[in-house]
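Below you'll find only one chain, the form predicted on its own, shown as structure tokens.
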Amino acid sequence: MSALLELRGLNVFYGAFHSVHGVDISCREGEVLSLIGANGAGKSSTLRAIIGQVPRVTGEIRFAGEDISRRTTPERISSGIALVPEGRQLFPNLTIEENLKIGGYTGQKGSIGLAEVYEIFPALSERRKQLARLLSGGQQQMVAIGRALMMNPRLLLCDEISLGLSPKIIAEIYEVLPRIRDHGVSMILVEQDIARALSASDHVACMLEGRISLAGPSSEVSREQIAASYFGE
């Protein structure tokens, strides 16, 4: 498999704050990458670097070949890449199918659309006039995660989606992600569940104070060499 996203030497700023140091990680075509590690270590600023909406990057963002760092956010979403955002960001007077439709509108053309999303999460399907507004937390994150399916991507990135939600509700959603890979889309996950990034991933990278501590295939490190690399021990 290719790699679809590399990213070379990747550099965050905000401001005087250096927040991602020098960071090289690749997800391939079809693959599933987790990105671990505590509150502050650098994970969701480096999401937020792929898809432009940090204000000041160094290095390099490769994505299919080609480099995107000075392209911007819209620029991004259209070659592939859609971002499920902390708190799902949804609007909250729409219903469920309008905002659905707003990722159609500003993704690309794809073989995802509303019944596909409707597919995947039935729940959606029965409620889709139902306001935002008025759903519960797991149900605003499907709606979340199928208005970033909407934008057809070949990329998703998922920040912290299982942030918040009842055990039940978070393994309703992790059993879904295998049926979105069926669709032909990578995912980057960013999540604290250190289990649970294991088993849903192909390959696992953990952050640490803004830089890589530990990476490699899910299946092959050890409990011990990511209590280390989490914590920094």
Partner chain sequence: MTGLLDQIIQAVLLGGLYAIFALGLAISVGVLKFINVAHGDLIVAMSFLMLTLTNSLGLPVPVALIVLIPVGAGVGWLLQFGLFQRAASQNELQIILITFGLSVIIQNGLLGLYGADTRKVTAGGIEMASINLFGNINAGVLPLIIFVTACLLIVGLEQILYRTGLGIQIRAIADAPAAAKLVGLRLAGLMAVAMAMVGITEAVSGGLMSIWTNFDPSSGSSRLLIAFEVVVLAGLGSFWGVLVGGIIIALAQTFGGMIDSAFQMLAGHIVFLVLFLFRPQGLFPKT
The other form holds:
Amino acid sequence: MSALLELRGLNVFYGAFHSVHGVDISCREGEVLSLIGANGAGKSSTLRAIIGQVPRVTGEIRFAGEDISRRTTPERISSGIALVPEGRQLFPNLTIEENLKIGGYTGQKGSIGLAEVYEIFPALSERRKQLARLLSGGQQQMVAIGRALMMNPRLLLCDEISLGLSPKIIAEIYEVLPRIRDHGVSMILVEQDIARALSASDHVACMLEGRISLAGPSSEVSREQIAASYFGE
Amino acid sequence: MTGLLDQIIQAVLLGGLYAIFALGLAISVGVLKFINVAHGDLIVAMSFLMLTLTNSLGLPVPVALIVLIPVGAGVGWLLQFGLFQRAASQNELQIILITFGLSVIIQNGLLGLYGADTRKVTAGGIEMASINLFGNINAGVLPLIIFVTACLLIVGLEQILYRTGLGIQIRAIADAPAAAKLVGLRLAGLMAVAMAMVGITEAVSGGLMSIWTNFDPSSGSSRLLIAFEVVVLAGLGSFWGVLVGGIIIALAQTFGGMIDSAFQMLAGHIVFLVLFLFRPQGLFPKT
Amino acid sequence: MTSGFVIFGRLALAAGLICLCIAPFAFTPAVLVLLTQALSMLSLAMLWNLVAGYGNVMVIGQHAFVGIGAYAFYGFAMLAGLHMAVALPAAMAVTLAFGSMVYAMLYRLRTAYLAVGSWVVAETLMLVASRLPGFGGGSGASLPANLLRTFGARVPERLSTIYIMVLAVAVLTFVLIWALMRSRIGLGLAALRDNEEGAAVAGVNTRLVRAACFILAAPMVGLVGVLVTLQEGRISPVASFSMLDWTIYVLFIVVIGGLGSLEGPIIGTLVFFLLRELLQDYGTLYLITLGAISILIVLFAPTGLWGLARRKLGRDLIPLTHDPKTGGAS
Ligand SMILES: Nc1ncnc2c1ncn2[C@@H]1O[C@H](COP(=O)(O)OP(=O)(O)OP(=O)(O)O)[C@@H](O)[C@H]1O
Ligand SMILES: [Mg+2]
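What about the form predicted together with the partner chain, after the form predicted on its own?
Next comes the full complex, and the chain you just saw is listed first.
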């Protein structure tokens, strides 16, 4: 079975700064891949490269068999990739419902609409008219995920969705991931919480200083291996 | 006493025209995040176009007004797409410099095409007509039409920005441009659409102004300053605030003009500066 | 190779300065009048560049201070009957006071608001000036012949005296800005020009530095206003507060020459007067061309003609110790 997303020799540059060095990653249809690594390892840069929001990349980004590395962000989104960005990046002065609708405008039409998002996150449906900036951190994260789901992606990129949230809220958010998967969505999860990343994913890839230092099925890699590749010991 | 009430009603209606001047600027400040120094000159250019349509081509005034609207939208769209968008990667200072150059080009272009004379469009008597409001208070039909147009434009803009998908996207790029890029909104296209909306308000302003007041190629600057004062007074919270701001400036000018005709413009500026000192965030700021 | 050009450039600057110094003896009155205008514009351009280019304060109301200088001078010299030597500094003090007030009022506005806000203030002051009793109302007032005669009995002598004053002010302005740029404030200014947030993070007191630029420039602009009044022999709201002459042209000069450099205003003034001599017969086309050139420059060469040349040369003609790009060239 061929990969849904395949990165071959991906490099990311910010001006003269070389942030991601020749990364190869692949993610199959229906799979959840977790991408872990220390701060500054290049995880967010990799996700932003996939969605087309870094100043300069080289290498190949293949999605559903096609090289998309020359396409614009809106084109990539309408071909089926969605990003839940680091730090949520909501529209603070728009209501929850408007934030969600934005995803509907930029993505594909499909089985997920407002009703489905409200069903997945009932907490949001009670506050449709509330401004996003007045929400709690956990609710904001739900809006960010909901907005990406509204794009009806085949591949969902989640950048540290547990950042700054209480363990209870993190558990709540992670409980809905299997339901998203039921809609046939593949996922790449960037996580700091290694245990959570391993339990939620089929495969894991670890980044160290812009390179992949370890990759394998989540059930097979050991904690020692991860610790070693995480800190480069 | 009725004289005073008459003046106040006139001023309120004039406030409607000022609000239309300012609506476009409010959109460009709120959404596109820059002030187009050529805003007033574009309005005056539309007035001259109105003159050509009615005088040279002989179109009836209402038809000419309707022709003006798509022209305004097209000009706005083209300016944003062809000029301002190219400067978007640079800083605010540079965009101001560009619109400044544009202002000089438009003013002198109009001067070259039409000469320096003061002009006015005649609309077949409607500018003279007035109706009795109550008692012995009358109001001009044209000022009333303009005021109602201002209200309709405000309602229309609010409907577009708050009720349509296009409007939600435009508000989103105004709210958080970085986030808008990450979720795949097409910034350049949406900004051009916003500028086309600004262009429509310029067309309506220019068209109506050409019937109500005199204009010449250098009138743009004073229109820009009025629009600016109204936008700052209003704050960026609501388009209805723009109408209130327009009425305040018009009232100030009217009372100034009652003291001495030379105080008309000065009174508007002074009231603006004083209100601004006490309420820099405007009367209806964004909450 | 490149240093050859730099030396050539410096020699040209020096030769230009020498020419300017001997001009009263070498040129006809017509040329002298042109040079007087050019040097007045140069001073204004350097000052606007200080405020907008270095201080990042985008004002388009600079003409207000030209007008205030002119009117204050007329008030002190004519209405109060003070001697020139008193009236001149007094006029500068008045512009300084106005500069501080205007800045206090506008400083918290963001860029675009401040720009148009300063224009509103200038417009207001112009309207006030046209209503001031004793200043001739809307049509203005002439300086009496006996005052002008203190600058020379006959017209050519008077031209020379005024020319020398204008030259002195231009040189003074240049030296002041140069000294400012070499001082600790200049370090902050250079940082501010290159990256405002970065400068703030690096501990530069950006608010103080910007205020200093704006407030220091005001009395110098007022001084130019006095000199312009002496050249014209009269004050009037329209001419003394002319936005076209004292702001729009100045802005074009700086943008074309190069915003945020010492050389920019000099090159811009040269180009501006060259274009004026070539195109002024074409009326509106002249201003349209200027507008178009400045738009093209902002779009495609935002550092102006000097920025283009500098990329070839690799260093400034006028060395500044604190320029972070050359890291101490003097
Ligand atoms: N916009 C940018 N400009 C310059 N350098 C950047 C930029 N964004 C990221 N970098 C650099 O690229 C490297 C990788 O950053 P990235 O954000 O991808 O790391 P990360 O793995 O997501 O880290 P974290 O866990 O802290 O989010 C870092 O050294 C960072 O400083
Ligand atoms: Mg990250």
